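Just one chain is shown here, as structure tokens, and it is the form predicted on its own.
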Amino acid sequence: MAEDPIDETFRMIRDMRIRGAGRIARAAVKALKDYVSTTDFSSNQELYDKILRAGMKLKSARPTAVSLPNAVNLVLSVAKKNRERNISVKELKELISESCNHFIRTSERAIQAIANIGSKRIVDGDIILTHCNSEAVTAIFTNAKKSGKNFEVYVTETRPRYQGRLTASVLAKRGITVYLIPDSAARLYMHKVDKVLVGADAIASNGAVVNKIGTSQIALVAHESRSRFYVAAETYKLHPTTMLGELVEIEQRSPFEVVPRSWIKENPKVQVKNPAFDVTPPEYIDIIITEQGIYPPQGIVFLMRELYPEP
């Protein structure tokens, strides 16, 4: 018997099987379509029941990752305007996955855009450095590559998940040239660095931006050495509660990610931290790039008014 696609992708998300925002937010919305079109309901009010604790669920699988609610949302508030339409649950399936397909769709050519837009902002000759592994920042190398541009990228390993690895080895067969170097080397190299360009997880209202643990430190040495910071990241990823005043949620994940189980049973008073996440001041931060254009972090509010205005 199959698996039911909400608990499949669940858990995908939750252990980190589906890495990146952008990626996360494409699998939950196809497993609500996979779901809706795989399901028997008597009703629209029941396939509505069912697909909003279905988003509940996949919402619940990452607490940071804005992307994930937003796309989700998206996809629950169509089901919840036409629910009760007179119109049959055939065509209610039908209106909940072609919404689901459109994101899908916008979210690819949010990816497209950005590159586009952010390899501009790369010279020959840079020395880039990245942390993580995100695919607009992938993106605006490999496109930056493809118009001819030489570059060098440093990766930071990204511990304790070790993601800069997937990304250093992606650029590296791309042509791009790579050097992956500890999280903790970052200071050593920066002042080799003309610009360092990260993604994002969350943007908060005021420009702060939420990603992978470790950014906030880059940022700060980004900034000591006077070398650009820029970020990538698509709108779908801004945090629109953040404009009522409410924080960003920082998910903490399991100690042994940080070290073994062993290492635990043998050091029971040590309690190991291991947050996924942490928050870069707009203040560290020169521009964010967009599908919708380039922005400084203090006009990120107004672009969130207009494409969130009752958050």
Contents of the next structure:
There are 6 protein chains.
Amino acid sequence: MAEDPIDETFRMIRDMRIRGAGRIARAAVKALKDYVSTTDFSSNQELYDKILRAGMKLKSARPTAVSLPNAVNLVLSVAKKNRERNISVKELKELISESCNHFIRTSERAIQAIANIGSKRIVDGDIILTHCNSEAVTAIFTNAKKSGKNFEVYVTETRPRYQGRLTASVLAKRGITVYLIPDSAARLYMHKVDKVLVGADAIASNGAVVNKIGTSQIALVAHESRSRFYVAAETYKLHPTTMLGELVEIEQRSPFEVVPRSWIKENPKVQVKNPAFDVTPPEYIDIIITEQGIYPPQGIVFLMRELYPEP
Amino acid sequence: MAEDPIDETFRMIRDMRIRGAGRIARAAVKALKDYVSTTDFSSNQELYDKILRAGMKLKSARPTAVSLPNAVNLVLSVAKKNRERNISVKELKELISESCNHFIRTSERAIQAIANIGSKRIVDGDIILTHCNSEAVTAIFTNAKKSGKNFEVYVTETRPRYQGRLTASVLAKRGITVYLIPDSAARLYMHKVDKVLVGADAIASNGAVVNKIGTSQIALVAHESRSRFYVAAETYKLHPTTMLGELVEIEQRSPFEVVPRSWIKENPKVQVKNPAFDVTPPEYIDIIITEQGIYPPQGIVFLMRELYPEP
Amino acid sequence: MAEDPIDETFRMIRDMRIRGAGRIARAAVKALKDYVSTTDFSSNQELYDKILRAGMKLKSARPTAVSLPNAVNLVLSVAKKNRERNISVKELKELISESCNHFIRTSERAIQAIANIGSKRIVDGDIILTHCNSEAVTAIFTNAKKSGKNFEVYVTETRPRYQGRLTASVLAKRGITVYLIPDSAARLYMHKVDKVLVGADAIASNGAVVNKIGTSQIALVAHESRSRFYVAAETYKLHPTTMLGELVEIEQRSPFEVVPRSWIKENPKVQVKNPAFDVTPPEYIDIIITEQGIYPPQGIVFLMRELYPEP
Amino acid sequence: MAEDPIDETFRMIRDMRIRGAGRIARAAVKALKDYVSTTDFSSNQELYDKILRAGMKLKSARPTAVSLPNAVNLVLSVAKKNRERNISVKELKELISESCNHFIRTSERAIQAIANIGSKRIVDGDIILTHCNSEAVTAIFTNAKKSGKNFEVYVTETRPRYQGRLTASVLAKRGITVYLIPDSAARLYMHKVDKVLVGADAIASNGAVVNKIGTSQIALVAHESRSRFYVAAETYKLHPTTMLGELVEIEQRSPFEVVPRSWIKENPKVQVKNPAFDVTPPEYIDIIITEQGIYPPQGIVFLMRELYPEP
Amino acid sequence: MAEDPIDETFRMIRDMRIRGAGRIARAAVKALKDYVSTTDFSSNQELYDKILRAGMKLKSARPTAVSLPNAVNLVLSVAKKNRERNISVKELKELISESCNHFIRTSERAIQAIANIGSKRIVDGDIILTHCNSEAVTAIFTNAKKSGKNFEVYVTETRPRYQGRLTASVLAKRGITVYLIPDSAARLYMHKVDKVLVGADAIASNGAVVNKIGTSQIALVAHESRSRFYVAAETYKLHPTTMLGELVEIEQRSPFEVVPRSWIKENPKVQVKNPAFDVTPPEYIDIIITEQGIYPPQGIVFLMRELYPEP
Amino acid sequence: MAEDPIDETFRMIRDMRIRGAGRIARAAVKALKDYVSTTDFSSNQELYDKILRAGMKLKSARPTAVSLPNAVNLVLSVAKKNRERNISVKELKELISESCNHFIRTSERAIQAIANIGSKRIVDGDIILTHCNSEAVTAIFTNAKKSGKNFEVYVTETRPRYQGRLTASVLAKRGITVYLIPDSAARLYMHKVDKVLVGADAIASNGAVVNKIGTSQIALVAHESRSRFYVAAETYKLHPTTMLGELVEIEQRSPFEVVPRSWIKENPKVQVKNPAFDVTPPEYIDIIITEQGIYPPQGIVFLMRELYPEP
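Given the form predicted on its own above, I would also like to look at the protein as it appears in the form predicted in complex with a further copy of the same chain.
So here's everything in the complex, that chain up top.
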């Protein structure tokens, strides 16, 4: 018997077989769409009750990935808004299905839109620094390169998991001049750097950006020598409940990413800390490049209210 | 047949069998002393000519370690000053031998003097961050712990060679509460940190401090949240020829310290940069703790002129 | 004979028998509601003319308290908008009465909503500093304490009228650890402080916050050591005519609040200044917590335009 | 035969017989209006096609003056929106004509509205510095003077074309105390200056202001001593395509504005640079005064989205 | 029987019948001089042993007043240096007596020298802010006024003991225009202020200045708007053992200076903090005016080494 | 009859036939030497009295050029120190003559020494900005070019007298790539600039540098983007009486340097200000390059005390 699309998708996200903010979001929406279309409901209210439960399950798969609840909530809000209108269950199903399709299409286009917008900000001769590995950032660089621009990229190795090596590898293969540096060398090279460009994991209502550990340090270094600091992020990275006071939790990961197990055994009293993210305050960010255009970080709250009117 | 003390010491320093600013300096001085005492000279001028040659050879063993030329030059200046006075070769030999002994004693005491002075700046409840592995810094922490003070230390792992692990290991064994963190996490924890304490490889006449790559970034982060930033350094770290305009060269080390050889093979176009040091400007340094007392970085020039009157 | 509700309320506000931004606003709206419901009007136009006059009188009771004109203007705008629609006087009265009730309910809920939102930003172990005495700030602390959070609060005494003592007293009675300090000691303790939390008397369209004298100094000190600076304020503290260039006047109060009368007699040539408020620029404010959610100060202009479309 | 209004206006703008952001915009709109009213179109689609071509021609007259495309695009959008509605060509012409009239009226009123709003920010005793020559700034000063305020103005000479002399001359004739200073003396006098007030050539979506070369330097100097920095600009200075990543180009003008021709002949190897504009980042700007009210620079994006919904 | 001069002076300093850094120092030196001249010693060594004990007793009278040990140590060093020279007890007594007289004369002249030097930095039209009550600062203002300069002074009241009232009173009586303001109003008036001028209780080897609580906050506010910040201090305020790591202790005074006893009874859980001093870092200080001339704070270490060669 | 060397030199300096800090100083010393050698004195005291008078006359020729009194005072101090020693008039004359020769030689070597020291700080690929026209700066650039270094120089035109054109012309003729820019364009190009290098007219005891108007603005701009800021100055630019409180006066020059006479006639009410110098605070200066080596600005006070022990 075919598995319930909700359960299946829940497991794939939880077990990280589906990864990346955009892919997770689209998979969850697809699951909701399939679930609604393949299930019989006796009334709009029943449909709403059940999709609400399905959505909550999906959201619990990765509690800190804000793109997941954002995507699910968008679908749920369509169900909620329309359940009491005088329409048939079939009509409600169609509305939901449409909203799911719309989200998926929009999400797929977001990265490309960001690449188009962001690459205009790269000019010939630019020296740009990036940290970690971001789909949006890579797309911007690729787009700029395709349009014939000449620029160089410094990539930090991004301890402890070295995602910077992946970025360096990909960009070099696209013909871009790439330098790989230890994270702690950012300030040594910053005076030459014209722009820093990074992605985001979540954006709070005051414009603060949650991203890979080390980002805020680089932002400070860029600010010190007035190099521009750009963030590229799809709008489903906006974290609407930060408007209501919620804090974005900083995940602590395993110490074994930082030191070998043998070292910990030999040094049992040393406490190894491995925070995954840090928070870059808005005063160090020049612009946030979204698929809806370029915003100052302090202006992102209005995009948030427009897109997520009921946090 | 016993080897020439100059040649032997030259090789041991060059091949890094003797390491550490203090140990290198003392070994070179010891070699000069042995060389002078075991060699026959027909005149004071001959003695001077030969010790000058011996000194230049020793200095070339590690061209960027400023403690080495500083130590050698101190001995050479005794020879130079006294060669034309109306004294016998034997008397000149004794003067040189004495000055060598004096340097060695002074140098041995310098770390302990710094530990005594610096540990007074640590108070109960302090949270202190350090970077890399410094003999003077470890001595300060050890002294403070012995005198019964309670404090915690954050140690950065210090990519690419992880000297921070050594520091963490040593401090933990001395009963100090230690946290080991990736270099890029310094800003995340800095608001809790009361003081940063690091060593130095060289200090320029304007008070700028050359130290392990990443130091200047941590100094900036400390400055941002007004955590105090202390440097501990023996006075033979002062770089007198910076007064005359000379720049301290930043050593570029092997890329294989940063990425495995296999990775470089797979990514031949990525240029890996591995600078060993960076420069922390004086405005981010609160005090420099020397065995001669505590100086503001901008005041170090006068200690330099006193100790090295003829750069 | 029962007094006219407008006259009575006008006097009570003017003579400070009714105090506090929220209470003043609700009293004025209540007075308008009573006045409209107990008066006979021959036409919608007459009603509008008279309520306009009543509103202007009420607004003159405390010219600098922005919550008062904001509340009155909201009611007047209902009268203005509806006077020419084809509805009866009775219907217009009902619309106005409804809008009054709505304002009063909203205002009563605003403090609690701010407490709910703001208390989420307090975490275990926080050390928070506050200045003066703010209803919204006290509500946030109370809410956080009730939800089991452990935190400590530094309260400045707030010269010259010592409202900080009242804050300290209230918080201590609610079981919160409280330190009372002179205003000039804020910087000495700031490095330990995680967050500063203050109220507001008025907020300008560019996000500048007018609050008790000394607030801007504390904001600067917090900024220096990158402690977060939060403002809690109901949205009727927004000052819509600042959009049109108006400046918020800084009230100068009596010198006798600062020195005893006898001292002034003995020192007739010393000019004593007693400004009641100062202006904190937006660059020192991290977030403004309103009952409508958390905004960066530079984003408050859009809340202003939404809530007060016709300044 | 009367010349085509499009061609004529195109030439007058190109040849700078019509100058100034506002005047250019109004002339172009007037030309479109005349063109539409005096031309016969067989269908709405034909009208749209032709007005589109006319608009593109006008826009090409001064490619970097953002007020010109903004004005033309507003008219074109009316044509575009209405061409497929079931209305006659005559009705469409009327809609377009109406929108042209509306733009012209609005534009004429904008300067006066800015003068009214901005002059409220000037108080007795103010010392204000301005740079270059701005219609909006002059209007604010004139309005403030007329309303009886006493203030002094420092005017920079504004190399290389000395527009500051014009400003100084005009203000002095209106009875304002004026000091003319070389551009490089701004910092010497800044500590006395309460406010800086300048115009704008274009404003980007993140609040950055493009204005006469030297503006950003003065903004930095004002920021250093916390003098307020105000920008006065009509909303057709907003540059909507910056939202989509477009950069505002910095015009390089002739070297002969900087040095005499003879000097260049004698020094053929010296490269003379004459950039016309620079970019002031939003963190140095306190407020932007528009005819729609006062905004923080980071809030200007929402005015941009409201006024130019389809960049 | 006449009391021992050491015991008597010890008690007068301890009980604060002698107050003020200069007066305390001179009284202690006077006591040592009297003690030596009126006592019989069998040898130079006995003299040294006894004056050492006398000096230690005097120094213990007010352990944190650095002028006291500085003065005593100067006298002791004369005894120490000369005890083993081949001179008679009488000759040693004379040397000590001379050095005492010299210190007293020097100290008396120091304030006047500072007044002469410092008053040259005041120019017509200056607006100057001061905090607390400093003999050196008052002398500078008095000197400047006598020499016919016109300037205005803002004086903070200086909670909790209101020493600012004393300063305001004295200056006003000397014909200077004086404004008395609450401590928290410093930032409101700072933009008008040209210079801040304060005294010092102790100066550390890195140029940090220990002074009345609130000083560092005012220094930060002055730095924010680039008002100059001057410290006036006699050289016996230099704290030589800070060179050796010693920290200057911040005295915590009685809570009853901050709140009435009755308030503490009613609010037993509120902890009242009353720190007497804070530390102003050198980066916020422009110059230190001593009787030996004007130094940048970072240069004070060399005056310290010259005056106190053996900390 | 041959003119008195004092009178003649006085007139040539006053009338600016002798210009430039170094040349003025050498001319005055030469005049004193000639005067002493060609005059008969009956006693050492007479010699001293007369040379004192001669020196005062010379110093009055250009009261603000600090190199002039510095040079004269050096000679006078030799006369003063030796007049009461038991030496003949002839011997005293010789001592004075020797000291004059020594000063002249030293001064002639100073520029070359600065060139040697400073040019070591220039590295291949550097982009350097300079302002105005400085002998020491030109010598550094020339030296660096001769030693084969490749670098580019941005030169500000330096309104109002365009000394930057002279600098640009000279450097270009020596084969250096030169860009000439308006003063107000410094910030536009600063992010590319590695180092700023300027001369000095006077240096105060706290390290503040008095130089051509506009220097402090450029220093601020360099500081903003952390470009290094270097000052090159001979030690006779040190202003020793600033130690004793004296302020360096800022010369106001003729308005006709700023605007044509005709313009002033047409605009009689505009006040034209033409300050010749401004003051760059030490916190914006990285190093001061003297012939005695490289100092941080805050360390210059000790060079001052060494060279001018009796200000």
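These numbers were taken from a predicted model, which means no experiment stands behind them. Numbering follows the first chain given and starts at 1.
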> With one rigid part turning against another between these two forms, at which of A110, L171, L76, A276 does the hinge fall?
Replying inline: A110
